[in-house]
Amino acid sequence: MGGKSDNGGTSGKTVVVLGGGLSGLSAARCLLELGYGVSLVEKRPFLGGRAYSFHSREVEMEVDNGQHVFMGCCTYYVDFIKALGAYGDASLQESLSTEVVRDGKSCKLASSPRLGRLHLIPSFILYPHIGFLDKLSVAYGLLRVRLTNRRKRAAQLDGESFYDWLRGHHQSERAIENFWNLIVLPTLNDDIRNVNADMALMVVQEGFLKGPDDSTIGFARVGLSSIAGVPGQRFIEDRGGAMLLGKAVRAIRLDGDSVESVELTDGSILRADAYISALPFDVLLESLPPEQAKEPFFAAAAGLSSAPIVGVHLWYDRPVMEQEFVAFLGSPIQWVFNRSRIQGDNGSPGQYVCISLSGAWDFIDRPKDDLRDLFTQEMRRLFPAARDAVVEKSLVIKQPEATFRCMPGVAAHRPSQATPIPNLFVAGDWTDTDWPSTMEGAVRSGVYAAEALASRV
């Protein structure tokens, strides 16, 4: 494709969306709403980012590249997968009830929707894995979560460990780790220890503080591909926009302050009005010219860090869980999801679970085999049914570089979807969405760029 396209939308605009992961679908989605003529580049022959499913040979199934969930609270990515027509593919509970199992005891974390904001002090009041005097100071800081205002303090409290933050309001090693670290490990992929106060605050505000419905817990029923990647390229092929799959992109041309082009590895030069890059942002880094990469707006990314997720997926020969998902403390097992009932297999006498692994530091880099053997174990000892079951097959899956960290002081490495290049944009959940690494974030941030190039172009 070479010059500029005449794909102009209603607005006789041309904007090249670079990426196509669920920020780069999301921007897309929105500009050819907005009457922009769209072109979409992605490396991979498939759309979804890092939330993508595919066939795998070992087990011979179509297997989502990671457990993802999404919230109540998640209204983006809810309302972007309802414009894709994909959303009768997606569950959402109807109020939240999480199984929390310690020490062979279990419990409900379950909300009361008559309550309103109180929806769950009454599962509170019974939760066993602490104490009744750390549930006085747990309460006290659920208070203090409530009363902050983070734009009003979002220096200092960026600055500052969410740990650092518990132990300043009286909370006992035992209460971040049996209540707290239960919320803040899945949702920002790190320890309580490693993440900001501002991002751990916002996470407990918005998901569990502000109401029942922004509590319930989300997932999709199909694979991943077919939630987001499918009904998204649907989408913009339906309103006239152009994809490029399999091609990506070499370098980001600019001519005088603006870009004038995007060349891609088969040697194929795009133009347009505007550009929304969705890459991640070392590949965005590498791909603008190299005195453009290194001035304040674009080097300042360079000192995000990622963090791991690993997820191992067994197939017994019989069912070892009820349950469509339990969390556990004190055992290297996080979340176990029970993706045969997610998916309404009930045809299989046997079951498919999948064991998600969040900050997964202390597995990321051990040999496949071993952590075959580590979870299978530990699925004997914490459900019973699974000690005369047999694995059938089983697949482990590493995503290394899975989320950006939101350790303290990452607010000053987190750009504006608008860039000091007058038609280029950014998108990614690694830009400023108030939101960490999670779907929601990556939608957003889509919307925000695209919203920012029609304030420009």
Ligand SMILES: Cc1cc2nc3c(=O)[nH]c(=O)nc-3n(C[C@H](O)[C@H](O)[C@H](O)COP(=O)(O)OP(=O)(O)OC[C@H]3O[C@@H](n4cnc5c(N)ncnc54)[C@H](O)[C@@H]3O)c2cc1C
The other form holds:
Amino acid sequence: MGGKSDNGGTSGKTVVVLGGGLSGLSAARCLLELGYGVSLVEKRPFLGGRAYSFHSREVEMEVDNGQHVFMGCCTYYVDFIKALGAYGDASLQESLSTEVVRDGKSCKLASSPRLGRLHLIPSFILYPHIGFLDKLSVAYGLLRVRLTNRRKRAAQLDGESFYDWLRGHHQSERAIENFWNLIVLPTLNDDIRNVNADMALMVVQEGFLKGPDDSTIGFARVGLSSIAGVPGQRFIEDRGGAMLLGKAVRAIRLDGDSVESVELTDGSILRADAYISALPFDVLLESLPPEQAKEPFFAAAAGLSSAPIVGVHLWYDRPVMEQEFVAFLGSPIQWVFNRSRIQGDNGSPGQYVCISLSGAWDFIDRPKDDLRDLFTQEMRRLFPAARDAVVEKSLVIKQPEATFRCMPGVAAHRPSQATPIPNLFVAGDWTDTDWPSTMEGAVRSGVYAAEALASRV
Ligand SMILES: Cc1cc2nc3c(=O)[nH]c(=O)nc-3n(C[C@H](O)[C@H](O)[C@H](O)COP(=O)(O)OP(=O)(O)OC[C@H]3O[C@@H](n4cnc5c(N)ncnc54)[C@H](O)[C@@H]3O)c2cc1C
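Next up, the form predicted in complex with the ligand, please; the one we just looked at was the form predicted alone.
Every chain and every other molecule in the complex is listed next, the one we just looked at coming first.
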């Protein structure tokens, strides 16, 4: 494809979106709704980026690259899958309810929706994994979280670790391990010592202290590609957008101050009125002309780094758990999801479970067989029904660069969606969205990039 594409939409203006993860899909959706003509370029032959499912030859079925969870507060993500017509394939709890187990002692962390903002208090009073004095200090800590104006103190909070913030607010090691980390590890995919206070406060404020509807937990009941990648492609093509799958961006070329074209690795050239890069940060930096990549606005992204997630998928010959998902404290198993129940009973007598390991540095380099053995053993210890059950199939999926890290100082490395180049915009969960590395952050970045573009082009 050479020259300027002619699918100018109702505005007569064209945009090329680079990258078909959730941020690129979200940007493309908004641009099409705003009347732009859109072409989307994606390196892989399918869309969805870091949230996709694939057919595994090893286990002969479709599996997700990793268990993905969203919450009621993820309003842009929910709106996005609704627009794609895929919301019916997701489920969101009516009110938060999750079991948390430690040393054989189990409790339900559940909302009391009638209490409004105080919906978690009854459950918190009964929470058995911290003692009475720790409860008093956690209640004080939660109050301080609630009263903190993040915007006013953004720089200070961004520069401080959440662990230090908690210690400075009288939280004991036990309260940090058995309460705060239960929230932080899965949402920020990192050790509580390594995340900045600003992003952690944001998660606690938005996800747990706003209202019962914001705290609910949701997930796809179908493969991840069926909830975003496939309906996303349909949405774009049905509205006249052009889809260039299996085509990689090699270079973003500038003429003077503006982007003149994008060169793909097959040598083809794309031209448009404007461009949204929804590429990973390192790929964007490699694609820009070196002198632009060195500009502080873009170069700052080189300071971002990634955190791993490991998924251990086990297929048992019989049911081993009843719940849809359970969280564990004091066990290498952090969260285990009952995929058979989530996806609906397929008539099989067995059960498929997925163990999701966040901040998985201890596991990412270990041989897959070791991980399968370790977690099969641990499942036996934690679930009596797993003791006699046979693991018929297993699969370990390692995602070394699952999310970008929200370490102290990260804000300086996250650019706004409008760049100093007038016709180039950036999207991606790693851009400045005020959200951590999540589907919600990715979708928001796409919306913000499209809005910034519409105000300029
Ligand atoms: C295992 C795992 C579990 C997760 N769990 C959760 C969860 O529970 N909840 C949650 O909210 N989030 C979760 N996340 C994070 C979430 O998936 C990401 O935040 C989100 O998908 C990022 O979307 P993105 O569009 O910003 O980036 P990406 O998905 O990385 O999109 C970038 C796209 O650019 C493409 N690309 C790269 N190079 C080129 C090139 N040269 N030319 C063209 N295209 C290119 C890539 O193929 C990709 O499609 C998880 C991620 C992983 C990996």
